[in-house]
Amino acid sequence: MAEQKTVLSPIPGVFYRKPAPDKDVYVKEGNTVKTGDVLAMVEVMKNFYEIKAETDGVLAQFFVEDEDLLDAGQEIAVIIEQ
């Protein structure tokens, strides 16, 4: 049975699924991801921090929407490990 890995926000800030308003999202639900792939960004005081996959698998679901405010440790997404 496949394991689930929850992706957590490392810091509080504003969540973004794409690098710029006119760009596509980094990854869509159902996409395969590899360790180190960028899943999203968190903005804190005009500084942007990448949220990267910590395991190989399929991004099953995002729990937050674009531009949501995040707390440190908040669940962002879940990856089904492969």
The other form holds:
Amino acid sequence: MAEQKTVLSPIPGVFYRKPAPDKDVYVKEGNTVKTGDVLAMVEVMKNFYEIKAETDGVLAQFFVEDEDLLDAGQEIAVIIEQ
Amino acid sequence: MIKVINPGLQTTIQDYGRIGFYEVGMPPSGAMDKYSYRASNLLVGNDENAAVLEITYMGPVLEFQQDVTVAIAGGEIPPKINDQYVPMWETLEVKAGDVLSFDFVKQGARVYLAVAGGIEVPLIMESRSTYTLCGIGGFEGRPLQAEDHLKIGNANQSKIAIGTRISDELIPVFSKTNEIRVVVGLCSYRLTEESKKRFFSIDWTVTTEANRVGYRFKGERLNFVEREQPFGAGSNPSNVVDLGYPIGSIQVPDGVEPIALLNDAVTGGGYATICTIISTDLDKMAQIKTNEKVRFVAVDINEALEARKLYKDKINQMKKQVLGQIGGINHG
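Counterpart to the form predicted alone, namely the form predicted together with the partner chain:
Below, the chain from earlier opens the complete complex, with every other chain and molecule after it.
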């Protein structure tokens, strides 16, 4: 059976699924991702931190909405490993 | 040398601060949580003003290229040497080739990494602290980047036994809801009585704009007393004739989102400062994260001085514990 890997945000901040407001999302739910792919971005202290996939698989679901405020360690998505 | 493999989110070199230039507009910079900063330096036998790494939210990955004694103190960002967890608030030994990394932040916002001898960078206006807004001090005036190589200095005074620990009762615990003590003034007369009451009776949430310069809070709008605009003051009701801003002072531009000015903030300006965080609680402020809550509590100057006395007692106890161990038992 496929393993599920939860993606966490290491830092608090504003969650973004797009690299810029007029761009498309990094990843759509259901898309295949590879280790190192950027999944989302978190903004804090005027820094932008890219959240990257740490496993290969299918990004099954995001648990947070674009521009939501995150806590450090919050679960943001789940990847089903392949 | 220490090689930076990954810099973390914002890692800067800081010492006690660039003290004595405030009147010419130079903020002190320096470690934001001085208590944890002091603990880290003490545990490696450094001189009290030695430069350390201030790590915020997310730790760096560092490769040590020489054997050295280190200590990590502050909020809880669990450190690992070669992927094995190691304690904070304790004197540790690293060998050449060891890699120091950190787990996700568990509590607090900042940790301090001291190495015996201190981080060696040029003194700028008598300090090694990084002031990023001006691009001076620390490592080329900026946060660390991958591939930087940090030199270790000779700011150590004593040899501390590996395994020396700060006892639990002297280790601060950080929370997601915090009381921060303030002394009311200098321009609190500008707020309406109602707004003054509201300021002290609601929970303020730290926004994403919270860094070494200042912390911005979300809560509710505050209102100012109507007045005729004085000569030299801006037209907004939150403006006054320019004044020096105390470190830790809180202003409310336009009545929305109070800002606490911290170590890297502008030293003066024309916003009414309604209160000032007492010096001992600046350490606590530095450990509060975006999204966490703050309730401000008004104290008078005597209570502030009493708090400072207790704080100094704690530092002295810490010194006794650590320096009392010299030549003592090696707990490692």
